[in-house]
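Shown here is one chain on its own, the form predicted on its own, set out as structure tokens.
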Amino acid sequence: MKTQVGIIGGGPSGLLLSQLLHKQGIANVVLEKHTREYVLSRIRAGVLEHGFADLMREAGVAERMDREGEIHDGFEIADGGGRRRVDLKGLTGGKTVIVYGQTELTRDLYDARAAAGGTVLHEVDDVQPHDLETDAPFITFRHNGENQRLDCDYVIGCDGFHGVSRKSIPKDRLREFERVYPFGWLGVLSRTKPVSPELIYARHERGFALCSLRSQVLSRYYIQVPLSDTVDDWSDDAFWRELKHRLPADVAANLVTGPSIEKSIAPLRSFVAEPMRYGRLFLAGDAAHIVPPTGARGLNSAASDIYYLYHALVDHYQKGDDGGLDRYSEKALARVWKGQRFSWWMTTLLHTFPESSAFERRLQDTDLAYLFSSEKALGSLAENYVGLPF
């Protein structure tokens, strides 16, 4: 088998990144290791930012997105039993976000990949890219039992942190940069009417919880929680409970609670490998970082690595320049770390750390209070939230 970009991880960013290719007539296969119904089992992030928004709409699977998704203007920050609203289409000069599940996003990007008579292979075991410090790397892989060769001029990791992609480069080529966080999120997916239009981030001496949704009949509930503790810990009876702990008084009285359709915890950690290419591997999403989820730069980062890879392709195919690829690692990693930096910053601000001193917890005091007295803190918040410049 042979084309011209190989594609590891038929999760959002690679399925991206095949369909935007596609559309420039630069072919690729996908290989995936679970089925498309695991694929599309995973409940995500659904928070998009305004670049990642107008990507969709350039592959040209917008549709649906822009018929269902939940355009939101601001989202709020509760402390101290009250709530202040960030204006995030007013502080950056009419720029916004949109609430759309990572599951639907992902299932229209199949589903386009499907009506073009895409190649995505599934169920795909032993994937091992090779020769990848040469003009002829390539890919071998099993697929229905058989052994097969996918023979390309560029390899693309797209297939997470556990994947094969980032592991293929030598350890003394490769840095990583980590921090773990002493806590995770517990989530719960309900089919009850979301408590707010928009998304409340609720700090809490409790611990952190978020107010999200999929859609007006679909709600996402999160608390921090000690890494220690499992799902069985939790019942439904007790995540309603301890969230309303965490909300305001009016909030809490008009939380609408049902039983759970999706339970699980998320540990938190920050994670960058530099550089996101070898050779003709490059790396992209959560293959090379991951952060936190209070920011909602995860999903968002990865379509940036995209959008940067998909005009390099382009430039190389259509145009015989490199420039684009040859930049790659540091154009990606510069946008990388301001996420990061976001990410960590809404992670400090808003969860209670069990090692805080208490000189530590009044800087978090005294941070909140200088957020909501400055407009141009406001305006930082509010640009890095909608998504930063390409």
The other form holds:
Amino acid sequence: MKTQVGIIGGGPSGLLLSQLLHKQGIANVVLEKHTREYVLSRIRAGVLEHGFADLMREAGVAERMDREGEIHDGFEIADGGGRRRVDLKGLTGGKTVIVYGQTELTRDLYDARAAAGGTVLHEVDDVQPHDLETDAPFITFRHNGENQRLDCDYVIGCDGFHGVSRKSIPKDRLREFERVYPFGWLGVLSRTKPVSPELIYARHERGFALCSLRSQVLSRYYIQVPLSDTVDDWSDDAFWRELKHRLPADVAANLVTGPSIEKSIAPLRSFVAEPMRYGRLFLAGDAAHIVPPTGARGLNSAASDIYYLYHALVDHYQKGDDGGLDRYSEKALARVWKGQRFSWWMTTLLHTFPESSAFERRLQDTDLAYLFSSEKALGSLAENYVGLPF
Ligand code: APR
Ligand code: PHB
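Can you switch from the form predicted on its own and show the form predicted in complex with adenosine-5-diphosphoribose instead?
Up next: the whole complex, starting with the chain shown before.
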């Protein structure tokens, strides 16, 4: 097989890039390890920055997102029994976010690729990029029981944190930066009316909690749990009881509980791999960086990688200009690290750290008090949350 751009990974990053390149007449193939159903079964993020939403529109895949997604002008932070609102729209001169599940967005991208006759191969095994330091890289893999080879001009690693792309870069050419947090998030999806029309991030001495949603009939809740916990430690009743403990009384009183249709624990990690390029291999999304979900930056950090790569590849193929490709890693990392800082800051602000000293807990109290005492501090939070410019 031969194509112009070989994309490893059929998650949101790989599919969005594939669709954007297709719209510009740039041939590409997506190699995905799992089935479409498996990829869609993973419950992930739910908040889209305006930059990501604009990319979906440019890719011609935003019709359902714009119809079913909810525009959110703000969210609340609960602490010590009270709640205070962060007015995203007012603090950013009108910018908002869209609440629309990553599952639905990925489904829309799969449907668009299929409608356009795109090549997305599922259940691909033993994917391995080769000759990345030459101008004729290729990817070997197994598909339908046969050994295959895909010759391409560029290989894009959109294969997530556990993928093969980052691991194909020689160790002496890669620097990795990581912080692992001493807790995880236990998440529940339930077919219940959301407790609040806007998201509520709750700080509590028993641990962090988040009230989110996918629609007016589908709620998404999280509570911070010790890393030693497993899903089996948490019955639905135990989850709802603990969530109520961590919410202000008036919110807890309105919480509509119901059976969990999905329940999982995700560890929290900050991670960045530098550089995001090795010869003809470019990393994008979770393949290159991971953030704790607190700041809703995961999918949105992937968006700017895809934006830069898309424009760089169009410049290469349509203008013979490789400036975007040459500057990709530096440009992508500059925004990735701003997302890392924001996610780390929100995580540090809102979670209960088992080992924190009395001094650190006072700092946390003061950080929150300062935030709500200063329009400028709130403005900084808001401009990061709605998405810094690409
Ligand atoms: N070969 C082919 N595909 C692979 C391989 C491999 N060796 N390893 C992983 N994959 C696939 C996975 O099955 C997955 O579908 O690559 C895809 C990577 O998708 P994501 O992990 O969702 O990463 P990305 O597309 O960058 O999206 C980032 O997803 O995980 C969330 O929080 C994250 O919201 C963020 C978003
Ligand atoms: C979610 O709805 O899954 C979600 C929303 C906001 C976050 C994290 C997760 O910060």
